[in-house]
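Just the one chain here, the form predicted on its own, laid out as structure tokens.
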Amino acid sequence: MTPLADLLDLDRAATTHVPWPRVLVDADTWLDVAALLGEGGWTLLSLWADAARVHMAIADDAVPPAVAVVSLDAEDGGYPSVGRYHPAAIRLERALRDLSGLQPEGLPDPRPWLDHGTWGVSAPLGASQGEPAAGTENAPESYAFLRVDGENLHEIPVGPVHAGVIEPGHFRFTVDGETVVRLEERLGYTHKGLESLLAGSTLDHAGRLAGRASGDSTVAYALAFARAAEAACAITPPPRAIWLRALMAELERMANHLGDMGAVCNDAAFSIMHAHCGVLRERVLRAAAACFGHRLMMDRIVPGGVAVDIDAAGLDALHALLREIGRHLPQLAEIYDQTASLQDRTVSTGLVRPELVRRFGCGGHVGRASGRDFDTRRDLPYPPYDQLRFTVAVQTEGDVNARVWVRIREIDQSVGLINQILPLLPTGAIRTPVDAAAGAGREGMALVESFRGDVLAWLRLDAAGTVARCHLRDPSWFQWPLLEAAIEGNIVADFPLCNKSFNCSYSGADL
């Protein structure tokens, strides 16, 4: 294991990049970093472009991990592909090329990712936009799914439109009878030009946009963006705001885990659990509305603090919620564990090997269910989690059952965290004014733990203090590829179960 400081000249780091260093490197050092990622000694956090420069956020595997951003000027519109050495970078590089036009030289998979040939322009974030050429490989009808050769194999195309209220995504199954030989995903149908919309925005407006990157994680995204903006502007929110943010984050975590727990059981034809979990999820959302005026707490976290305070009625609603979840969660966990039909469907289904989650730097319940003991609240702590006690739920089996149990235990830990937060909640102001001009030309970065895993936000402010460039990275970028691995060898009918046990975000990975 090579520490970051042994390879990177941190003395040359940009002083305007906070809180972690950013180092401009040459092509040889860039390739050294890529090779170390491929060897498994470091973790890729994200990869993005800014004009004619590419950036790669990385962490070593020390305890606690060291984080840095390495940057490379793309000469003649290209740069050495990281995906050649590290598969977790491939989709990020495909998206980077679609958005910026910069070419990852040696990329193993040259197909487009976000650009489905319907934008009317190419490289919308590039130095110069171009007209897409007719008949190119990113035309909607010409996407080349990877072939699997063999006797008795056939393909099942599913989506992008699905039954029910669900985001669009295409899944191409190659099967032998009922057994899945290969699954390939195609996403990008919910691309919304988010990074283009963020450019030129004020911090307040950009914070609202960031909170809509993936609506079920609006608190986590808003918190990540706010922390990155505050780092760039060198301000600290009031103590009360910091603790209220954690309260919102744990409510969001509980609501989503309860919903997912019930949905997994529903896909295993055990609808009574879906109903009970749905009731508890609704209780969490109503408590959030009582506390902060919005069921999803959208637009409640802002640069400089929070937009609303909690009152006595909100505190009463929270105490009632905690009592209800504390009473019912153990009963639901016992029902889940003692129902043979559920265990038959979830145990040993959708296995993800520990070496895969480590290789892809996969976080959240997917990574922790396969033994990757990583949580930004503990390992890259930000306030107030550095003052709170909690246990990171880790399983080693890597199946659907393990992912359910991680969720159950995280709900229990969130109850414990909220019980710690409430008596420690400081008094005082809830927002500090943000002087965006003070951050002119500076860069900020943050990592925040969402219910899915770590969300990354990076931004650079221009001379006027508005957003020159902002990159947001959802944990699903490193989880979607592992879903393809999880379903192999399972039957087609178990795909909904595996898919829901992951519950990756389409929107968060489509930018």
Second form
Amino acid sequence: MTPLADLLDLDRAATTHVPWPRVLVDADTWLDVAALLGEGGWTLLSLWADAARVHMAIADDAVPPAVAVVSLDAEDGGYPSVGRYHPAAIRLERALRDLSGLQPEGLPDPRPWLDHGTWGVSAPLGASQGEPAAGTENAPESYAFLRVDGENLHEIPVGPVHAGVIEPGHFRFTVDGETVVRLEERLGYTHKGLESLLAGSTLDHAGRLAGRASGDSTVAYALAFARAAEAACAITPPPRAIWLRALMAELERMANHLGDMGAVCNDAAFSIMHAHCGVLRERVLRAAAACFGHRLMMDRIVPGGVAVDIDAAGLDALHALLREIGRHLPQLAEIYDQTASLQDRTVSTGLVRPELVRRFGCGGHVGRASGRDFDTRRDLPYPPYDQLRFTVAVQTEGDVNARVWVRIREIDQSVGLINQILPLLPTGAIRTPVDAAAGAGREGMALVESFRGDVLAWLRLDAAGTVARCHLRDPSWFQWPLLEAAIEGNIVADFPLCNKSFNCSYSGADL
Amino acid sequence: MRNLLLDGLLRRPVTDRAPKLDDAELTALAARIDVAARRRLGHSLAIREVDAGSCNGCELEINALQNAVYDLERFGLRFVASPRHADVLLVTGPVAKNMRTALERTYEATPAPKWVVAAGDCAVSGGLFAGSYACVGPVSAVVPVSLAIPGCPPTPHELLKGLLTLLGS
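Which structure goes with the form predicted in complex with the partner chain, now that we have seen the form predicted on its own?
Every component of the complex follows; first up is the chain already shown.
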């Protein structure tokens, strides 16, 4: 496959874009990139619009991968669609069109995505905001779900309000008896106009907003945003802050994986695992509160460093936590592995083919359970992970069971990482003042490994050093479409299992 | 498995003690809630949670109420799958405009007497999302709210205190 540098004239890259190059291209090169993405090998990292300019972040298949942003100026309010060649781009382009008003020409799916016709405005992020679309053409009731033809089929509509304590979204199942023939997702219900609020914010305020893109990944988002802002402003946080950030990120990963591990078992009616995992998750959150003063560690990572330091009591709480998890995790993993009724539900359920995760550049446990050996902590490393030892948990089976095992192994790795971090914690300051004016007119980008996969943050600062445009891409963008593939041919009763084994973020992808 | 079960029998329960209700504001609110209605409900509340566009932080802490440490059900509080079975709607989020109709319909589907609890800063005031083109703002702008539990997100302890006040225990 073509290395990135062969197609793009990287010498012409904008010098104000850090740390990866950004290249302004013409429509022909744009289409060449789209075609190469479609052929596989290269991975789409994100696609977004900034006023009348369209950006696409991509990585090639070299080891380590080369990353670049390719930009194209839209002409007459349109640009050539990438989704036409590369399906992973379709939902991103539907969202891009709803938010910016730019038309991806040739986009195979012209239906709205985030715009449900309720905002009272169209193209809220566009160069010129428009009147809302006339009538109810964007309303959920008039959304044209893809037709499924055949005998004995019926539809089951689910949501947006679900039966459990989970986020809202609509699932349209077409089933033949018990078997799911097709699932189509309709999301966007939790769209809060996040990127619009980010524009015009100071770096500190924008950091708090970014930390609420998806609450379960608040540490990862705050870290991604802070790293992008620090790249633009050309500052490095103090060493102690860098190590504390990794500590928080691993605590967040453990808490979420423990919660999901129990929840998957609960959806197979095996509640004792849920109970024990729930207690362990609670222990992690209490340790986080003892260390950093907030159970989810919201607003603890800030541009320039971290907001709070850990004290001796916090360190004691962490050591106790690691001992408890170290004692219980193998026990729980063994019960998971040895319980035939549980294995009967998770093994071979909800298969995702390796080819699909590769084409969609699907990260996190969903990608790694189907053989995609990628983790930004190792492959696009940021400190302090370049100084830590860990293995990336990869399975090849691609079923619910594999996704549970990736989680179990990642909890174990996180315990190991925290055990390495604690004795190496540097002393000194925890925050460097950020001179936002130093970043005036510059752009920064960061990729950070959340528990769910790689989170991308990109921002452009204006002349005053406030955020002119910030784009956040949740890993769920490339996982949600694969859930539709995973459930095909499974029974309806296995949907909760498949869904929980993915645990995609609604809020993170709805923005 | 046997060891795990045995352990559970021999060790002390992991469950926390019930929180003390000393918050003056909450007590005043409890006094306002109709005594007759409370008598009809007995000491039990069925809760339907509605995420009206939260970042899912509130959902994490609401889910934690059901773990063995907080053990919500010992107080007669439980989450139900349908608004038609609910006494209380526990609403989170700055009411994304895309969720407004769903929230209204859920409220209409809940039989009276019913209460709405707005949980989290977003639901109470719009939080950081106040003023967005895509959000209505506080839950009280859409359905009548009986109790507000602020916090970003409120801790399970704070949620529990609020709900117990509603129960008047």
